[in-house]
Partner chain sequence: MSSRRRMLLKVIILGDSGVGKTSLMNQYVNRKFSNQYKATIGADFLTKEVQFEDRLFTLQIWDTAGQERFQSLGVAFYRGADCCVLAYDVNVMKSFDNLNNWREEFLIQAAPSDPENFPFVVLGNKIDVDGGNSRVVSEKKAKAWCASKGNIPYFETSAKEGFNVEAAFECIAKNALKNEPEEEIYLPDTIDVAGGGRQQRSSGCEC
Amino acid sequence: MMSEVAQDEEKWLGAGIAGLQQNAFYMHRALDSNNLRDALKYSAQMLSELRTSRLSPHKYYELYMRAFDELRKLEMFFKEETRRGCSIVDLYELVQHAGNILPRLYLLCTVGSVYIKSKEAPAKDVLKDLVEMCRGIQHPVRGLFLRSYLSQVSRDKLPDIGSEYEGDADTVVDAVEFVLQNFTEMNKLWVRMQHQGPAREKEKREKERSELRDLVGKNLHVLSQIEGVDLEMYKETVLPRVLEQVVNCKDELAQYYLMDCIIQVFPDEYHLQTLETLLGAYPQLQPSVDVKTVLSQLMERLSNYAASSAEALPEFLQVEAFAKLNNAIGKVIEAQVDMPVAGAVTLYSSLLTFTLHVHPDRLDYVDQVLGACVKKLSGKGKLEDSRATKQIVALLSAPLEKYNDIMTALKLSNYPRVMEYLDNGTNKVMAVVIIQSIMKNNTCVSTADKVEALFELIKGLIKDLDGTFDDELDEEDFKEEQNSVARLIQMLYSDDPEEMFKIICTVRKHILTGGPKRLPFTAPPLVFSALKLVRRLQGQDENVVGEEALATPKKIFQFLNQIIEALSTVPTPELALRLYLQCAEAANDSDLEPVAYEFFTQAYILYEEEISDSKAQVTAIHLIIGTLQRMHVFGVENRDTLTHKATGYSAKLLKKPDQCRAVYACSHLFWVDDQDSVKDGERVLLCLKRALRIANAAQQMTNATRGGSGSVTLFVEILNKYLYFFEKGNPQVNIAAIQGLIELITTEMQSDTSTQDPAADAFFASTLRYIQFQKQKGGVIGEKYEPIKV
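Now supply the structure block for this chain alone, in the form predicted alone.
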């Protein structure tokens, strides 16, 4: 059906163009022979093709443009005629004898253009005559194109200031009156289009009307180009007349488009000075008009104006722009009861952007906008409309981007209240935006109160808002979120130890609500923040601090113990063990022996009861040995207890090579360079001999199971330990033991059953080169190494 209509239209258009071209041909012939009467006859017949009602506006435009081109040639002919002595007044009278009104008016407009140019009559009289005569065409499409033609031919002949057509009788007021009158009539015709034809074709007609909107809008553009339209005239005449027409037409499409046109074509300073008048029209628009978009564009233009010109800022204060915009938005939302939440939030978002550009120092204005938004959202519950939530994120992000400081946002009482309306997913997105802002600007959050407020804002990342964990959340996304929280915890700092301890306690209160899945991410940074505080307090006399002080090393260590204990519910024993050992080392540096011993005890309990994986055990035992070796705070009894336990764990590891390495690592627990009290050569030797026995047993097991003697790597490693303690002056590690070990390794490597291991061979060769190098050094070291034969 539609294709048939389209084919018919093409056929009618083709017929119209053919008729137009035929008459244009005869018109040109008459023009060439200077036959005015025939030229007018054929031009009238040519223009009669524009009387059709069969074409859609799109097709009619094609026909109109062809006629327009021909009329340009006719206008040039009329100019030539006047130069040759033909009276323009007679010509103006003559064209009015055309039989049909539409061709008559097109010809009248064409001659009228030449008439004004001749200056034989005041421009205002000709313009008034033409605009009044055009009322003879009331068909919407034909009338719109006729008046568009009138606007086109007259735009450069208006009696504007500085124009050649300005005179005693012609003023800019006449030019404005002409354009306004033409605009009013065109708008009426445009609005009337919606009522032409059956109701079932309403959608099609609205589309056609939309295509013609620029014909009407051009009048406003012409008005904006008139030099004589100053602020006073715009305020007193132009804007009230245009707004009256916009409001009274009661048409959704016309109101939306024309309000947008007003904003776009007239200068920003005019909008600012007439803000009250302009904003007064918005609540009077039809409820279906998309006011939010138009009003948002107005605020955007004013924001850009403020940003581009510092001199303009006093004007904004003078006209109380914020109060007027805020009031207008309230009235629009009140008038449009069916406005969706997304629309209202968009308006407040635009108002907030305007406020941040124009009044960045007025936090009360910013909070007022957020408060108005909360009022609109109250009773709505969590928002599920994606457009609304997107606008709220934009609303909440704007202060962060403007001030580059979360501290400013924390001063806004309504900021967290707006966040309450975000769904869980968007709440997390906003929390990440807040954290990223802190990271980007390196913001230091330095008081417990601010930390409390901040963690209230980002609680979507700290805990499950509805009490249940979101199983659908991608594991990588979850890790990234929690890592961002961990980075945030590191940014919390105060120079005052008391305040810093309050901050740490506040963070603990929040992260403990996060459940077992989050604690492994959030507890470690908190532990290390507390340990930093401990190191700041080292050497501080507790008597000076006083009994009432919150931040003492002992109190902080009690706090740390509670945090790490919470990790045991996760369970992540390996992480908890590492943190206990870190705390033990900090207690060691603070000379708190009982505290350090307690942390080691907890680490040992975890090792015994929770860590069962053999690889995890190996890692854990080496961490324990390494930490214990650095401890200087323990007395003989405590150190012996812990060392004995560590060596016992080492010997009980599952794999022989792991046993061997852990046991020879324990030798360092009995010989510490900077502690004269920990230099027990005999026990070092016992560890090394025990390691040798285990290495030998490992060799025999390999031989039994695989038919070869296996690698000598363990023996070479033990040899290196012997050399280390030999250099350090351990009297129990002598030349004979080293020589015997070298010979043992050499024999094993030369054995027929030994497995080829290039890495072990290279390791042994490197060790021998080291011995040779030490010999060549001379001095005490050289003498020491001299007896060793390699």
Contents of the next structure:
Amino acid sequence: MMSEVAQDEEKWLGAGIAGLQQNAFYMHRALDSNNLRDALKYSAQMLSELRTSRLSPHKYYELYMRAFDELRKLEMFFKEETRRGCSIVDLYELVQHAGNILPRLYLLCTVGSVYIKSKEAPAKDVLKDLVEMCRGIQHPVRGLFLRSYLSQVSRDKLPDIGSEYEGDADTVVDAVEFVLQNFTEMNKLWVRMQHQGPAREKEKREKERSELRDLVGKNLHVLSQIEGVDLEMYKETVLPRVLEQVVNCKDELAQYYLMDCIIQVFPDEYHLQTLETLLGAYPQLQPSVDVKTVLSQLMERLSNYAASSAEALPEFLQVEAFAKLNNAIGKVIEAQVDMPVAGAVTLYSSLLTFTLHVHPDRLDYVDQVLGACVKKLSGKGKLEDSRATKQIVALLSAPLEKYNDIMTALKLSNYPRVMEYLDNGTNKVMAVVIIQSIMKNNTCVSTADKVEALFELIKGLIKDLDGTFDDELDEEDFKEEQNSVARLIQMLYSDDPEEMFKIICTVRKHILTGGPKRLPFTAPPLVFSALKLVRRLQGQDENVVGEEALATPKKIFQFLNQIIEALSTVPTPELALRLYLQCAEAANDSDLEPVAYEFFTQAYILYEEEISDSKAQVTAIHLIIGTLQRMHVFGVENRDTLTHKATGYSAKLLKKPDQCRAVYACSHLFWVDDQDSVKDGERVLLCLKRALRIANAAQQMTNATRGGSGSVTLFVEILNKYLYFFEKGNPQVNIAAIQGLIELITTEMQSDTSTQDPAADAFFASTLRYIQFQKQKGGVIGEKYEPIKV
Amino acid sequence: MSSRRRMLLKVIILGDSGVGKTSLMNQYVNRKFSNQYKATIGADFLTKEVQFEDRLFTLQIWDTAGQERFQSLGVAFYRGADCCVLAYDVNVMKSFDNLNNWREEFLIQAAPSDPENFPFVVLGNKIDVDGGNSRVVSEKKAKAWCASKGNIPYFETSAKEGFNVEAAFECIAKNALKNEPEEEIYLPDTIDVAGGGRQQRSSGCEC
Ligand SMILES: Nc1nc2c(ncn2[C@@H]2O[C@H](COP(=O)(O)OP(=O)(O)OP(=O)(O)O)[C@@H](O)[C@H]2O)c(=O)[nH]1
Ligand SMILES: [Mg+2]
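Show the same protein again, this time as the form predicted together with the partner chain rather than the form predicted alone.
Whole complex next, starting from this chain.
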């Protein structure tokens, strides 16, 4: 629903339009019959509608536009009149008789434009006359519209370079003078408006003033369009005069808007060449003016200009734009003591963007801006204002985006100092941004020094800042963060093994400060990074590495041992066990038997002392068996000790089926295909038999508890092991044993107490099919299988 | 009266900031071009006399601010337009995407009686930039859009090089002329032959 005020306004506008149309109708009739006297009379009455004070600027503009359109017709009529011989001077005199001043001035402006066009008098005289006479209207809204009418009709008649109105008597100076004067008067009307009317309507008035702003700003646009306004004239006359007006009016709205206009309306080259004057105005503005926004807009424009053409760059250098802007910002911040930190940071952020655009090679400038920012922030502790924080993030992200290279940011001494002012949460956000930048650009961080600097920068993720752990943190977020650190660790790389080892040591130093929550994320990538280095060294000749080399496999393994040991503080024995086994395997490949043995010992200790969950034990034992099977570095004695223990663990698992499976897996520890020294058929058979006994026991247990026999799956699995070793030529595994096992399974399956297990049936069937298949193969294999009856 | 009215053709140029509205108008009216960007504030017109089928017309070309914050007074000047020019920069996708908004906004605000047939002309400007290598809106795409909006005439222009500007405005003038003027036929309740009009209302002060 429309408010009452708005309804009233509609009504008044309607009445105004009706009055205007009625008079226009008579005016048209007069025009059609060439009746000048009536034409003037009705047009004056028509224009009287513009005397209303009841309309808001928007509505008034509607009425004005209608009058404006009608006046174009009158203007054409005046032109025809002069062509018919009527003296324009007489016409100019004649319209002055209109009774009311407002209609009279509109008519004067209209005739005046024809007057100028006729060139019977110098344009400057007519213009001067008109702009003076408009003083007669002191009502702000009416005055502003009248003057904008004057500006509009004179727009194409200003004596400009190359215009038909340029002559001995008329120069660009006159045109500029005219527009400046009109601008000054309009600004005064506009500023004065706020003091008129009751105080309670202040808000409404401010809104109306804001609507009217373009009428004032338009003059600046006109000035910018005058071709004769070259740099010289802009510098000497236009800018100082406009700024004088802006500063002296002491009005917040006007100052903010007009500064914006100046920046947008005049060309970039002019701004560059007059930076000092322009910037000099900022500290003189009212403290309430949002200087940072306007100043930011200026820098944004200049940045775009620099980006748009390479030819512009020398100009920037020549006028020392950076120094001037930097200086001006300092002054503004100094002058506006109450400026919130966010405002100051916004300014620095804009200046930084400018610098990155205009002087990408000047890292010292970038650092200077950051340094100035640090100065502003210092002594205030961590930032709490969220807007300021956001601005800082923008400020710190800008160099990363520009250079696409964290290395550059690492060279900025003030970069980490700015980060200090971020609260812990934001500090982490920034650290993630840094890591993402590295990922995205595949940045190679290749020296220990750089890594040191980098970890200093992202320490928010690496350890608990202020020694407190943030309980508030979401588990998911934490994982996300730590995973990104893990990825980062994988990215650190140097071609030089020595340097790479230094990098690894640096990372270790930092991640060890991360505490038990972080280590499970950060230790594994570091372990693998070190293992990769070991692999690289394996390819190298020992002699080349030299005596004093730090990065020898032995040293790295020592180091690895320490890292994994640190995980015991977490504790996370399952992870540590896996890592020990990985290391053991790497030591195996490096031919370091004692080292490999040591890692196994560590893994066994963990298994015995720390891993108590039965499921975890099963997983661990299979890992142990698998790794041990692949080891070839061990001599008989070491190997025996380790396999002995592994079989021992297997037999002691909690559940019978787990025991059974682990034990038959152990059979592989005694028979390794590609190692001639490890082919102990007897012990293989011992394992298998033991597995069978356990399977039997398991079967009986289920019989006892459920009153039926359990699944035969375990037997079929063992049968498959038999077949494997049979095929591999283990002499202990013979036809009779296999045959016996097949029969056992068949009987078990046929007994009516046995539980139905389709999976086991299928497994058995396919095992038999395999035997059948091998038999039919013929040749050596076929012969071997031949005696087995299925 | 209608004859007088018909001598004046009102044209409005709309489009995003920086597409070259002011440049196009200056090129057409003054045959001048500047590389400098000077934002337009509010609305502003230039006039140009054009001859057409032996008759002389005044083209009143309204250039507007593409930046919203420089259009504080609203768009009352749309009223009575005979043709609306929609300009975009062939090198900036967003400026093309926005044509639809400009067109709709114009139709809502100017409220012509026959919106379906109101004459528009679309100009794809700055085709000179980078020898055409940086353009992102193809002629085909632009023409397809124009076709979908009731066969709007389409021109590719360069205000900088004056390319096609004259031809475009000729078409604009022609279409403006074709547009049936929307004269609000006004008939006073009683035709007062003596021409008294109404009493001056007493609102407003004495100025
Ligand atoms: N290369 C090239 N540049 C152009 C062309 N037309 C305009 N420009 C440039 O583009 C910039 C913007 O042109 P304007 O005419 O001021 O743009 P506008 O649409 O009036 O912008 P607003 O007044 O903000 O709405 C200026 O720097 C012009 O020099 C053209 O055809 N080719
Ligand atoms: Mg413009």
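What we label the rigid core is the largest C-alpha set whose atoms superpose within 1.5 Å from one form to the other. Values in this document were obtained by computation on a predicted structure and should not be read as measured data. Positions refer to the first chain, counted from 1.
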Inset, instruction - Please say whether, between the two forms, the C-alpha of Val89 moves by 2 Å or more once the core is aligned. - result: yes
Inset, instruction - Return yes or no for Glu75: a CA shift of at least 2 Å between the two forms, with the rigid core superposed? - result: yes
Inset, instruction - Indicate whether Gln732 shows a C-alpha shift of 2 Å or more between the two forms, with the rigid core used for the fit. - result: no
Legend entry - Angstrom displacement of the CA atom of Tyr115 between the two forms, core fixed: 2.7
Legend entry - C-alpha positional change at Leu63 between the two forms - rigid core reference, Å: 5.0
